[in-house]
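Just the one chain here, laid out as structure tokens, in the form predicted alone.
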Amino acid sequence: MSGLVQAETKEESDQRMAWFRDARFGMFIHWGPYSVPAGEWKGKGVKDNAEWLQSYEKIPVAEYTSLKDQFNPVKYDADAWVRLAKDAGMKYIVITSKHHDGFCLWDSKETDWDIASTPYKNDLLAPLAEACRKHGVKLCFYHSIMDWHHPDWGKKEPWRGNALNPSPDMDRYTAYMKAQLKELLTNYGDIGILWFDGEWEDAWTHERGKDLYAWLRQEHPKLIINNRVDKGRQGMAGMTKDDKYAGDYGTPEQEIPANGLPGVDWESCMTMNGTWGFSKHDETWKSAETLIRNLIDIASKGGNYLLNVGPTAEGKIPAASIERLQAIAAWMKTNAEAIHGTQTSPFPEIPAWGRCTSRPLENGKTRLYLHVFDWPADGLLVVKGLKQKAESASLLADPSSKLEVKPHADGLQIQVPATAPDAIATVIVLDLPQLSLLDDF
């Protein structure tokens, strides 16, 4: 086991953490051999499950590695899929270089059970490495630490790698996953983030989790690594339970916090459908304006959302996904600022019309980008709280609109146009001289 890293200062810490808090917004890609079943075994599709098919169905190892015989993604095309991420906003993408099938995109010394051994052949990683270079889109892996089939894997099940193993060795695997994962940080430029997931078995201890991350932060000391790292995420909320555990920041899944986390970095990672893999069965999608929302939603309470697609074993994300990516670019194109290295709403309640995201600005100045979700109908716009007078006000879409602010009994009243300029969400800009709020909001 190694020794601890060596402790931060909070300047370094946050200057660490400087992209992750300005980027909002990134791209989860789930992608592997289960792409090919896509949901379905000997005939009966698997609800709500792709990724997860395996274990779903007890497939033996045996049986599930025969899939690397028809994971031929012919149409991929890295460079496409950085564009459309790029375009729709997002900063950063995030892809499965091995889910807890073990799988790995690349061609690992350390297993045949990749790429490699595919009719493809081709490393999935390195086109993606060098569009994400090319578009200033930052790499990132995630990275299984259960692994359903390397035989040294400590929860033995008759369907896993382990099966005919008597004595699985957790030092052995561990050192198989750190050879792995020094590859991954070896070959493919600049990593921003390790992304860990499956963590949650016994075999995997709180120990294993603080040495891991120690060993990674040695060897790349501005790695950000998430915190399913260690044993200390309490279930799908993501969060870290106490500050003994290992992990930068936390990771709730499929679920926004209703009031955010103040002072604690967070990342909500969430499907567009119902799974993670594709699935052919899984047309349950969410709209374009939900996915929207949700990011403001996010971003309003100081987090980063992760969203994702999963592509087909051809290697094309669904048209559903790029459909609704696009409409979130054209929303970005416009309202982009509003998001970006924004911080959290001043608020202490959320506003009943929207969401608000800020910005500080020079001479103690604040800008506020108020979302607005439901268009006042008599054309009065209240923002409670506020007691001071504004600088000024204007669309964000039409910076040379001047939009009259008077004060109100509750705060502050804008003057807006009759019908809103985007559906799903308007977004206004107030400069404030600056922020105060009243004293019995």
Ligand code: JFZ
Given for the second form:
Amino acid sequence: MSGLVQAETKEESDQRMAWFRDARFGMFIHWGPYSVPAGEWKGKGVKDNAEWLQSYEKIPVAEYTSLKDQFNPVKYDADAWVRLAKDAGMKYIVITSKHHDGFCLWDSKETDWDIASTPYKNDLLAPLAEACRKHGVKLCFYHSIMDWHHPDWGKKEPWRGNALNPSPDMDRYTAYMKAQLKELLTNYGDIGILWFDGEWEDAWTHERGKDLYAWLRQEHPKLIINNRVDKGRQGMAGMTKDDKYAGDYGTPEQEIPANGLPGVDWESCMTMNGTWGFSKHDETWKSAETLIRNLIDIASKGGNYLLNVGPTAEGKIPAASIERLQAIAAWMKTNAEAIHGTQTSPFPEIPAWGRCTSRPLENGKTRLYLHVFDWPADGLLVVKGLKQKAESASLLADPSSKLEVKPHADGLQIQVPATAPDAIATVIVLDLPQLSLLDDF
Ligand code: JFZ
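Structure of the form predicted in complex with the ligand, given the form predicted alone:
All chains and molecules follow, beginning with the one already shown.
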């Protein structure tokens, strides 16, 4: 890693990462001119990832650029979006300031390929920044390193057409990116995370990644930067190869690590259907149950869940996404305590009945949150591996409930109601005087 990173003590780094570690849940927003064709080009439906349309269909820059004339998100309501996220328990929002097509959602002094050149004209990031400030949600930017529009982006792809420079100059391109990042980091208040992407292309080097990371942290010491700023990411599993690479956390994509990764920060980004950018063809929506259980699964393993929405060109978050976020909000209303600011499961194995998150209490006590997915038919929940007595057990949804806890050959058993109070995940709070696990666990 860069010298600047080494200069940071463990305490300083823990302090900088603290809000991210407590958050556990964020909203990803993929939005840009690709939401106009919305996964269809010249009558043909495009497979997944509607935001890749330009590359999939090899659309020359000159032709793709005309999409700006139809990008007019008059129904955009930043305050409503932030409230939707906040109610679902999302503590941060990562929006595409620029995706691979190079289009900028704000009025950039560095290019005309931006929102100011559309019929809508108005900066899309400013109202979002204001709403985030108002509702206490951290604003973060996804900023693509790869840029199909910029003539100096260093990969020569003939399909891009006239805008393609025969000798792209990556130094000039990097200067362009830095000038834009400066705009993003000075005009919208405090920014939580810069979420880079598109780093895998050969035009982007380890040297450039390291330099960009150090340059950003020099000016903005508290900034968190994902590992796609450099070349250390290992495929879709997303974790960084080794510590010579810059980046504060790993970025698994569309997957959740099988087990927790002790001492490592990570965030799984996932779609609700099969696409990041809005597609009018993709109705492969995951159930609210799957999304809620993903959040729990990720929290139990010490990661964050960055869940995507792809708004339309009119500025509406799809109804199917809103319904799911509202279902998550309903679950979080009761159970957020078992997610926010929690730590990993103490058990070496994933429990058969669900997942576990934990929280250290005063006087060496530990609170376990047992997220039960599969309710025991006999009304006895066996928590394997615990060898001490419990102080108390109750349903998180009903703190006055007293559940009887007894020793069991394999650990503890908890007497639970006959039927699951919440079919998606019922949380049982188990307070332990101290956490000790059976040796033969
Ligand atoms: C990237 C983007 O390309 C995609 O559009 C979206 O923004 C997502 C969050 O991030 O997705 C990737 C990145 C890398 C690979 C595949 C998809 N890869 O290396 O195979």
